[in-house]
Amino acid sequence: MILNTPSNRRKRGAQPADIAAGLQSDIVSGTLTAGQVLQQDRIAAQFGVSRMPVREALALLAARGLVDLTANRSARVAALTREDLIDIFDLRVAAETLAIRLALPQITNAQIDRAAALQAQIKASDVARFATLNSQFHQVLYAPCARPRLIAHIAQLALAADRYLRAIHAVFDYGDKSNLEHHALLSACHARDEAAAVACLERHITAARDVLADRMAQQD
């Protein structure tokens, strides 16, 4: 059942992108749970549209890895699996280390200071805000790379990772270590030390991957 939550109470006549955004918010937050059936008629009624834009919205979400579509056009919220988790974080390593390499020669002290301010907020945040702030922290450091496709790819991977962070709540176990790694990355950026920044970032992402994968194994 699709809940009548604030994120999916949209104005009538919503476009596929609007519908996808509302459903995406509920999937990432856990309001719509893994494996839950997404009933197209009910979604269409909530957004005041026909089934066609709903199908288009679901196709957008399927491309982002958030929804599974079947041949008979039924849709479910994508499952959370250890294999998918590892795939997401390994892709993050490849994309984000490239971004930091390209960004570091162009990054300014003001941008690094902005990332440091976000890190201060991360340290005081709860799990509901952690993933969003964490994504913003990394985005600020990568922005100087000036590669829009790469940045968009990283943003989609961060969105996929966010589901795992929220669902497993492992950030509470990993928070102190993650904060230390963020500070080490900031120091490497201040020094414009590419090798140190890349190594720190790779350790940071793979360590988070391993913590989350272990938590999933324990829950299974």
Contents of the next structure:
There are 2 protein chains.
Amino acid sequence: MILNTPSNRRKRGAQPADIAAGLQSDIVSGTLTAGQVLQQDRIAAQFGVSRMPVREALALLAARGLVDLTANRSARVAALTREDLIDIFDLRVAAETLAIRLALPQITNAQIDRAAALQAQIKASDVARFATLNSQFHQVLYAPCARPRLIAHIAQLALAADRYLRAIHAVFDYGDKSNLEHHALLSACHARDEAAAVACLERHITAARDVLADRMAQQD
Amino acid sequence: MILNTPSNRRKRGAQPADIAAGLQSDIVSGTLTAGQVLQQDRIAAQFGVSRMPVREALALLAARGLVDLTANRSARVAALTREDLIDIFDLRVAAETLAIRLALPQITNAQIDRAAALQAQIKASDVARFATLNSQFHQVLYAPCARPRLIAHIAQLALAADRYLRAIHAVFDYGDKSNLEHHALLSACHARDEAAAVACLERHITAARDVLADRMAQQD
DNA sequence: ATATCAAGCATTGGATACAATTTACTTCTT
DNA sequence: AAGAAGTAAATTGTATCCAATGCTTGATAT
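What does the same protein look like in the form predicted together with the DNA, given that the last one was the form predicted alone?
After this comes the whole thing, all chains and molecules, with the earlier chain placed first.
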């Protein structure tokens, strides 16, 4: 139980963001499962605050698509469906191929090396760290495009995608394949080969989509 | 001044959405200009409610990118910049070309006719109605793809784009060109020619981007 | 046995009250 | 006169309180 004692109290406008971050990590990691009710009272008690900042936190999570809000009804953790999964990954292809096209002319070798270093960590990481490191790897490559909206959109999609990755436990199935694809992407970036990078990225994301979609079809 | 008398009071959870809709139309139409401060007290008084639903409304608008929120500081109407404009329109190309590709195999002739009817109205409409009709025209063509996230994302981008359209008053410059492009798009849809529709849409949105970006460069 | 309705309980939405932070203004110093 | 510092006013963030809505349970009728 996290209490709001004077020692660990955050600055005045930071509580909703903190609560949202806490809930978000529980939702993405699967501690809070799809469809679970999120009562304002209980969350408020958990974080040692009143219901007011909790309501704002839930609104933030609803904007990120992690929570479903209905008027006069308890909030619920958003559902995971095969249709939504496909929706997310197709949006990722559209957004991330745009980002890599815009980023490639601006990217430096140092930035590519940073991505390569992250990829090295990914190889020797467990399931929990895979998702975040994988997101970081991609975002390092896109950052040079300097498009705030595009970057924010990709980050939001990565969050939604991570939920599926963690929930479906398909990481091991396509982990090796993903590593190979990351290396191919890095090569294309080094060569500043836009067409190759775009094609590589599209295959990479589509492959993940198909593996996960197949797994979901089995589980249902 | 809109009062919250029993006669026009909305249902219990609807106030934030109503307030957000009111503010949104003022922001998009330009009644509220970029950078303008939005004090919770005043808005609450205007709508005849307390500050609480106003805060939620502002949070909604912040999620849509129409308002900037900073902790302990007054909300402000989001700025209009040339960089953001380009960001938005490039995202539109990525999202809308995906939508038309997914929609084309599903679309019916009746739906295409509905879009054509909207296009006819656009020709004989003033500046204020152009933006909304134009958005509707596009969304009718995309709807058959049946992708909730994609559709919502496009709607949000259309909103952001409308602000620039109305603020920059460049509608008349490219209105005729836009009409021609809409007809070309409709033809491609009738023929179920995916490549033509995508190319047409990309040119259409990019052309609008360039006209508006040029105008902004002049105004600054 | 099942469906329907009512009453009480649980939970959310909104108003009011208070605390913390920022902004504006005044005053003092150089 | 310009700038710094301090103080008061304005404004936001959080807590508490009340009203409205939804949910659950149990009784009743079919």
